[in-house]
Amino acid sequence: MKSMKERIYNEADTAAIAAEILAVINSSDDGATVLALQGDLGAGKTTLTKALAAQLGVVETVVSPTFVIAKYYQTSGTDFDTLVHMDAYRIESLDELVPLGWDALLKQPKTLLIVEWPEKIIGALPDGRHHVVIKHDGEQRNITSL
Ligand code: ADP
Ligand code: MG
């Protein structure tokens, strides 16, 4: 996401930020496209994920996957077929990724894999991922790409 500059945004601008992200990431036939969303509790990771899901044509309600770790959603109308929303907060060891079918997930084509708390599984994330950091900035949020 090298082309995305720092942005200050409020919740009403979330859709615009999501559109900007989707404009610079591409679906791939060779494997999942990974979008790491890093930020403290309450930073707005799930809010942004919901906006991304809406723009990917997800009709199911997106809920935080904290307890199930990863949730799969069918998308429509874009080059992506599947959205996977992962919350790595509770993961303590990369071994916990094995039962999630992690290797197969990374190889899954036309898939957008959004990871909240990416720092928990940083060693398992591909170098080619898109990685953004969201920070509290008063009533607003500040988003930057790494
Ligand atoms: P996270 O998933 O990072 O823990 P959430 O997406 O659940 O955070 O958002 C936490 C709170 O912050 C919610 O009350 C939400 O309404 C608010 N929020 C989300 N994005 C923004 C934003 N850009 N500006 C202001 N408030 C926001
Ligand atoms: Mg969240």
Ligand code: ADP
Second form
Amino acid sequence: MKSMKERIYNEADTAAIAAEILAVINSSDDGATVLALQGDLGAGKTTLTKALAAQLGVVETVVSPTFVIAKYYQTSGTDFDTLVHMDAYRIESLDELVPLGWDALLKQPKTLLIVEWPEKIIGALPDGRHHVVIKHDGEQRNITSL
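Having seen the form predicted together with the named molecule, can you show the form predicted on its own?
Next up is only this chain, free of partner chains and other molecules.
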């Protein structure tokens, strides 16, 4: 990401952090925009994803896709037509991405693909991805873009 290098925030500031992220990433007609969210359990990855979804006009309830791996949401009134929320925690091999249609997903224009636990599939992530690390200490969060 270009302008947001490091920020300290609490959960009440999550919507503002989501707005900052969306201000520096762009949708593409050439393929999906990938946002990798790395952080320990409880760091706030899904909370941030919910805030991003709200900013994008998603009306469905956004929940962690841990057991289904990926959930798809339609957006409204934004640069992105689709939000894909993926949780790679349970993926043990890059081969497991094939039945998910990974290659086709990366080619989908105007799609924001948010990947939690990106370190599990780092070899499959595109070079042009946006990558942030969230660390937490009690109520305080620290978000850093790589």
